[in-house]
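First, one chain by itself: the form predicted on its own, in structure tokens.
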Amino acid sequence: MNRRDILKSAGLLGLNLGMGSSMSTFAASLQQPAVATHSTEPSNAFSNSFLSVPESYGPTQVAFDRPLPKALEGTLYRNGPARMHRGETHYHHWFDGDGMIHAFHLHNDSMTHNASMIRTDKYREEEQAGKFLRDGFGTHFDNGLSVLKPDDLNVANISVLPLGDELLALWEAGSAWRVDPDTLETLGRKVFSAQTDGVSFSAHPRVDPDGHVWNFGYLTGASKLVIYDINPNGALNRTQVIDAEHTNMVHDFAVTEHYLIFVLMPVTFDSQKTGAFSDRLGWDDESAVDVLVIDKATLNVQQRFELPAFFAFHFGNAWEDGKQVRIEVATSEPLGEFNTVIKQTMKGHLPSQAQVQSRDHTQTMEIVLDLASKRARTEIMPFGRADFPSFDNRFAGYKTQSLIMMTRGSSMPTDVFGFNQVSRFDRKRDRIVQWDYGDEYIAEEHIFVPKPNAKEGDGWLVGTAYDWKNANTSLSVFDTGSLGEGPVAVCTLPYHLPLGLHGKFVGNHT
């Protein structure tokens, strides 16, 4: 299948993305100022992290307060939205910001941090113009430029993928971007093949224990998924286009030993509506969630299941249990409500009590697919409100006993968006152990790093947290066996970092 066939099958040829209204220039100014002053009010905690973000950070070396575990050497790479202001223009949604790659190098008893903006085509074009030129995921600009292809909007701001000798910065609806893993210099778009050039490459690839990489692209308005089968060295083996409903926004998926699992939620898309991309997305509560079980060997759909409607961004591990398949799911509030809360948060507005209650009453669950009876059900897990699942990736696709999630502790103010607690569920003991950072912190995703030759779940957690009152960011290391006792080592940067999304840890000896 050539590139034109893939794009045609995927509905990208002639597709009017409609995210810009004309080729004319922006209005002279916007109503709100581009940069606000730092505030210690809880309602401004999240948005303050995006104030005064430079082109790069570091290298900055800071010492840990206690000796770092000797076997823990390597680099935590993180990605996330960073540039929210340019000239007189600014974004209103967290997901819009231009991406920034962070590298936290752990060595001996210290950590060295450096970071750099990802210089996508969009970034360079707008840098030259001195303003944002097109709509983002959640921000609409009157008289913005038209969007002719997905990479026109590519901010490369969601996650990273170490692949062979490369480090890829990932977005959700366009190309991956190559970044030098040592200098963090942007090297250009990643083109896996001429046939897939410009086809979306998701920000949540899944890696088998042997290093085999699986990924997908979702194609808004086309009812198609593109499947990628990639060797550990980064070479593309196969692609496949799958016919599927509810592919207007697909953020994550799961893998087992033999299957790829897609949980497709009834997000609708109105191609005639104007505004930002998120303004054109809707929700069909009357439609079911479609679950696809795709055979890894053939890349064909083996079974389809239905479940009552729910929304989720992220999945944990998944595995086959006899004739059943189990998938860990972190559910979220409905997408429209999530976008409303995020926009209020970025403006420093207090969310309404109804939104706060909804945010705190989502839950983590398992989807159970019975391949024999062709029935699906869900089982509640004991996390409550949680997200950013992490587990021992040496056992990806096989049953794991330990699941790490970010949660909200009782100390967290209700008008602060995010999490301040890291929690570990132990299936064998059927218990959760937690560590609460306190009321002044927003904790980001924590990554599981296995100890050498250890059993499943025995390792460290490495993660960052933003102290919004004192305007600094710290990195903490936890031992999973003693999580409730707090970090075994902490270091604190003399500055704060913009709150990001996802990362990966690369050991020095892996």
Contents of the next structure:
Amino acid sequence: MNRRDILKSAGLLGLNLGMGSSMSTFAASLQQPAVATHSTEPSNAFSNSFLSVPESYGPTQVAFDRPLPKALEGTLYRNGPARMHRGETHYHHWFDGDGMIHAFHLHNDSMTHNASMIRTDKYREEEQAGKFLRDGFGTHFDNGLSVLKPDDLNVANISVLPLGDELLALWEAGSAWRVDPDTLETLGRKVFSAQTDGVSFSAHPRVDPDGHVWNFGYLTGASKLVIYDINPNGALNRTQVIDAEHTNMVHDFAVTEHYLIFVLMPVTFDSQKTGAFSDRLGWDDESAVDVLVIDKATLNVQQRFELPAFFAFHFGNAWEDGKQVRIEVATSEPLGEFNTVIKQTMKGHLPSQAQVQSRDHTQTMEIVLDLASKRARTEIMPFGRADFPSFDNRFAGYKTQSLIMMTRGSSMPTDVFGFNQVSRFDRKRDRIVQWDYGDEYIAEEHIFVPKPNAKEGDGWLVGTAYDWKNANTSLSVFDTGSLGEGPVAVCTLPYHLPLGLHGKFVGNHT
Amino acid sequence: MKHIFLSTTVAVGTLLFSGLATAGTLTLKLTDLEVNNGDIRIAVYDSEDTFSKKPAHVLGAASTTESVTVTLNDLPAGEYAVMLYQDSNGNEDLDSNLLGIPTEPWGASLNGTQVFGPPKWKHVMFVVPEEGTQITIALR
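Please supply the corresponding structure for the form predicted in complex with its partner chain (the preceding block corresponds to the form predicted on its own).
In what comes next, the whole complex appears, and the chain from above leads the way.
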């Protein structure tokens, strides 16, 4: 029964005809639900991906258009904010949405997709209440409930980590959540130890080539970092608390053979300010970026550096080169500006000229720390605006020649947030090769998957892209050797997925 | 270790009952308890100066049901604040993790005030009139 039929059966359509404007206003209000319907304007391209997101997807099997490389078998797990609306309450920032785990199983020249919402305590409480109960990262509710513990806000929506037999759904500021890698059922909150119970387990853990896992946690306002040293089997080996300023927001870090490196940006926090959490964050113009070099063996700070301030969410690979340490960095527009732009984007508002310029002037760079001279500097890399770095993780912490980033093609409509190209920087040849999805796509993170026994950087890229004109999501596989010629195989789902954040590829034979 | 969210003073305060005649009853309705998982330890403060440091009254309650009611009689009219926690492991302290975040359920007399992290006196202060009052506190 459509809306007109419902009105008819209720006698309302007849009433409307005779009762003038008040009833037509009433009827019109029924045509405008709180969640807008699909339109294919560029300004709505991003936000439309969050319309009509169900509790789960699939299993949906679709065929690739060409045969998959034989050795590429496994599952791409992805996480991202998915639920932006509940009852009468709505989130306004991309990072607010409850997390959803996607599994894209690649097998026999086809892909099977399934996905489930991550049922955190927060999620289940709000499901029962029929509305969002507390603020999100970037959304404030005037009558929201208090936040007594960071996990009160945990949406587990940023990334995943396969660890032991488990798959962990990761947020930045709270506990990890355990998810069954086969059924995607939420199993519970991850507690590594009594001392780390409720300490955040951040969304960008780093895995050494031998499987050793490093991560950190922090609490805004506490001026401390907690280091996690985790054995390949998933058991917690050591923790260490480090006193550090500029730890109000720490998204990512870098790891080399001997060091953990924190690049700490001067994000301020004003607990007395009202509004959403992101509104309480500011920027200290007077301060530098602090770089801490922590010895993996002792977990103590070995050296400190300062750099002129910049903001970045993500780092690529990092390595030691004699007495130098190099860290690949995807810088971003300033955090406050990013938050403003993404909230506009979620509402379908256009970016201003100044915002576009600021976005397009961000750069990818390398931080170079000279441990002998105790000096730090930055060098520009040739990507321009880029993010979601990915590299050959078999060489994590060791020099890599190949860095994968998502970039914006010049034809991508200025109004559309995000990226539409996948790019590979080849250090040896000092050149960038890229594939452009076209104007009507928003391409998500593409993950490097090594070919068996291949040299560094020789592998496949697996990633998803949202066709916002046709409202569907596809998954493409590229060979790094022929990236510029386009994907070697593509499959397209009969539906679209909410634009997400990060993932990991788990090979069937790894 | 210093608790970022809540002082440990709850655990070490002394039990006091004042017996003033012109006083009311404070009724605390505590909800969202973990049933039979340790006693509830309650600190009642009567000034901003002593808040989180030296409770005027310390009360206890068993966690036999999900909600319990605790009364404090003969309380002189005035300003008060309540902080409490569930002592799940019975060590008479509020356990916390490496960052000072409580790992046991806790609550405060927020009365709908929205706080982000440890409350200040202004967030948790309420007035007990001569005829007494009732407040509800949910543990988390």
